[in-house]
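Next up: a single chain in structure tokens, the form predicted on its own.
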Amino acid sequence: MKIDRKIDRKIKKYINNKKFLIGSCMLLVMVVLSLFAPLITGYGYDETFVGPALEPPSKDYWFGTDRLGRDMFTRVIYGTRISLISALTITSICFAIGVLLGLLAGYYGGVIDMFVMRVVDIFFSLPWVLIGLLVVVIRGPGLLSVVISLSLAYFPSFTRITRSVVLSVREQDFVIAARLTGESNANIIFRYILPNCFSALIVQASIIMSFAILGEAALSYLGYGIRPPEPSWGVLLQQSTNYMWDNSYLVILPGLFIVFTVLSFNFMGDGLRDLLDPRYKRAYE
């Protein structure tokens, strides 16, 4: 009973905070869009001249067609994979290489935390725009070449936060208790001192999803990113560019997307850290 109540005092405690039940809503929608976009749509992505050429949105036809007849509904729809992959992807390897450096930085502190910090500093100091030239000079566009890029603009993010984390909860007593029996660092540092930076890295993981979306939307704008015919969100913009005020609708749709999809993020952080947040969380007990 007690298990039970405890349960229920939880999900009653996030159903409470609207802000994240309508991120978590928000994205629920646009994750069933991208599982199910077979079933969803009624033709292939690539697949052109279903209709006619710049026909727009109708019965037929909810978001119109482009310039080859391809149905504007569907591309978006598989637009969202590609988003929605890409910063998953991006977040989880800014993760893992962030909060593995800011561990390692905030606990052993010294030369490895000055040649960390250092190597974080550089990446900040260094627009995520010109990382992303970089690596496709290096490697040519593509998604590797958009996901390769933006892992090294935001991973320091997670590692000031996971060192500022550490530093302040290092020393406190129950870590020096388990240095004092005898506990390995890595046990220490897995154990006992990263559970408590979980809160603020998973605060941080919804601000860089929506950053990861944005940043790759750009980059496929700009020609650095993904390659048609591959429909990413970007890449819709970019081809619709010379007939966006003739027919908007080529424009608008997918940004409307984008901006949907990015606030899904937003609220879901906002509500994440107000739960989290000592601060805040009482309020929703």
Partner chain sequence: MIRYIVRRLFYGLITIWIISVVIFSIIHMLPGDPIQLMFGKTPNPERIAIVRSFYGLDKPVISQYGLWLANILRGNFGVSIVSGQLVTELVLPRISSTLLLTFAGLLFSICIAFPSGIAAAVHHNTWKDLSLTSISLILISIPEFWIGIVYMMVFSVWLGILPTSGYVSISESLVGFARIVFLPALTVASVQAAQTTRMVRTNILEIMRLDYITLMRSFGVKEKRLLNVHVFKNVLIPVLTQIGMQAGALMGGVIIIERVFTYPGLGLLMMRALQDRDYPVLQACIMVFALVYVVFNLIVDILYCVINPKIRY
Second form
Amino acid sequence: MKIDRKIDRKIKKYINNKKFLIGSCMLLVMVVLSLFAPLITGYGYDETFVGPALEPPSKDYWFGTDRLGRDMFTRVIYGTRISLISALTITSICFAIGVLLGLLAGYYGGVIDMFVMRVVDIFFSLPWVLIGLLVVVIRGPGLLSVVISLSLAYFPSFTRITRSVVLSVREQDFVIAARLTGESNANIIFRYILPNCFSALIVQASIIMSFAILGEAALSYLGYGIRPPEPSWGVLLQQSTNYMWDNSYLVILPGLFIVFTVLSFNFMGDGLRDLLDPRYKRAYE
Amino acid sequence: MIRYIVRRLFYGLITIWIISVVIFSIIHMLPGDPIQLMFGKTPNPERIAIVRSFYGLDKPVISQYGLWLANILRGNFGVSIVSGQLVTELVLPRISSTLLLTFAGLLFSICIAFPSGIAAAVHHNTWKDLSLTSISLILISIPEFWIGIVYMMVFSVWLGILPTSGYVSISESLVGFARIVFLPALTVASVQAAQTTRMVRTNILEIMRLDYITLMRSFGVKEKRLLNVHVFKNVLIPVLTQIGMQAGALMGGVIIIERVFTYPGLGLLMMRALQDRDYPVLQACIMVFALVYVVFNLIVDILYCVINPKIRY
Amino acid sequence: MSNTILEIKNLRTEFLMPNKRHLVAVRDSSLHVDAGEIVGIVGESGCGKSITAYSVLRIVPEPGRITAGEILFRGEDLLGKGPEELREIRGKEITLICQDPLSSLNPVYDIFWHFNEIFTAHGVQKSHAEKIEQIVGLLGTVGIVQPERKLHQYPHQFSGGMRQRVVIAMAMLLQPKLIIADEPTTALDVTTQRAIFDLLGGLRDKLGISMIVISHDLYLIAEQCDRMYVMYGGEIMESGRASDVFNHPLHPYSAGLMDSIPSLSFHQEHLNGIKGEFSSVFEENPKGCCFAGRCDRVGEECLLTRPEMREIEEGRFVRCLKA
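Got the form predicted on its own; any chance of the form predicted in complex with the partner chain too?
Below is the whole assembly, all chains and molecules, this chain first.
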């Protein structure tokens, strides 16, 4: 019973944080849309001439239709799938690589630290568009290029955060005690140090999710990412730009969808920071 | 202070050097022989061999790199494969237009961000704060290219007051240039300003709570002066760090925005070179971007030194 | 009562928390400071000492509010004053010395700037040379060697003790009537603590400035102060001549505090602490004594009736039903 109540209180705390609540509800909407896309719309994302071409939004075509008479709403919600899946992949890769390097650099220090941090600094400093461009030069456009380039661009933030937490935790009593009792390095790193990094990392992960969505859309828009006929948001907007004079809905509605999704992660990130970051907590307790 | 700056300069040089290695190896890893590409569809084996030895491509990789680097350091980036023009001739005029766009955007963003960040902090937890923070949260959630398109739609298509593309150089007509650069710069500024606003706001709130502000308040210093002098200079330090760290993102944004507005800067040139597989131009553009990035950070570091006495001494 | 500099009557300071709850940080507290007197306030952390000090200067941090009481400074109620009048009193009539000298100077400005800000704030018209002369003199008084060389150095170039001396010099710049020292030595090492306290005592003797010294160091308070107040849970529990309270505490809490001082003079098996933990949640209108939960003399009536301040003998007050 007591444990129940504790969990209950914890859930309540999260629900009481408005930003977190709004963000997760928004995200939930997007996830449902992308999971049940085939149930929500009757059209295929690449089905041409389901209606007249360049038809403004109506009861049948919520976001209107494009030049080839494809239903824009269908394309946009299938785009949600691509966007969320690629963002999740990128964030997971960044998380894995970044945290591992951060743990190594922070725990072992010395030459390893110096080497890792210089590499990280360089990737951190390179404009991500430039990284994307270089990857595209090597292996051409495509989903994999997007994943590789954005992973390279965004893993450094995880490394920096992990390293700074490790540095502050490494000399604390419980870690020293663990070392003295002969725990293996791997054990100390993963069981004693890593759990302390999580709250900062979770906040960062939600921020990187939003960056990854924006990055994928931008690279696809430039033609370096996902290629047509896949209905990535960037692709949709690239195609729509030509019609902005007479069919502005083709630009505005898909764009608002991106903003909505990214905003959900930013809300969650802000909320999580209020909930998890001790620096912000202190203000009220 | 000088030692600090020299160290930062050294790091910057290392960054440039590593980027040069990366570019060189990428170009070497590429499928297809650049020399054969140069000759197009009618390769002449003898002439290819001559050109090859002329570029030192028959030597080992390391000495090839040395040669390549030496050429670049001399400002010799070679000739565009597509147009046959000297790469430097293509790149140089673009540098100024990209720099103008970047700094106009940065200036805009600072002019927007500081007043709104300060306003949000001063009216902490009121509707003013709430609306400013909401606007900035929404702005950082907007893709740069989309906000650019929307601005274009509003100002050029609907209102018809600004051109959608084209270029007037600043020496031709200042007003014409300003009209061209306004929307791209506003786009750069929008996202940047949102981030900086948030930064300024949280830092003011944090510093306002610190002992040295309370102490000076207890000595009767006016609230306005506390904010504009005592807090402000301290806020500049983290905000400047942040602007320095965002330099990469800023430049990435500029590249995309140049494409959206077909603004003839380095980014557009670079993307066209990538499309045409014009490697000499591409590598020159990337090197210039790296250089701009390093110089930008050096300026930030110097400003940082000026503000922060802990580094100055 | 003409020589009373400051009189606080039934002060109540509350914090309106985001969850709409009121935390009462200072409740129904009265104290007074006479001219040339050093008054100590002791108590554990979170008991409302610092908030009392901030209340006097009306600089209670957000979301704090003074909701009841009077603060009479030389007979005038500070709570009725406008912001500009208050600002003129701060720094000129009443000054503050902060707890942590390491964070009480602005890191991006030099020492001279700090003093100059006070001059500017109070519209002092002086030539640059005069200002320098006065500041250098002051820095010398508070025991900084080669003050003219230190004038244009930055806070991070000073040690904690030195910074606290700078703050004390700042507090004395315009010859105030009252200095409030909020734990002036807590963040310093033991030898420096001593020196700072001696400095404050010396300043009082020389210049006749009244002081409120807030601390949890009972020894230093008992030694340097004329009178002292013991605070617990936002309330003043006991007051009287410092030596009396120290040697013969009447309130069980004060007694517990005195007992928990380690002594070197005889062999002690263990330290007598106070049982239990201080709960930091201040109820709006508590029933009974706020110390009842930890008191070893607690009786049934202590849980039902809130004790009032009673005068036991002349100048000796206690808030306890049992005393």
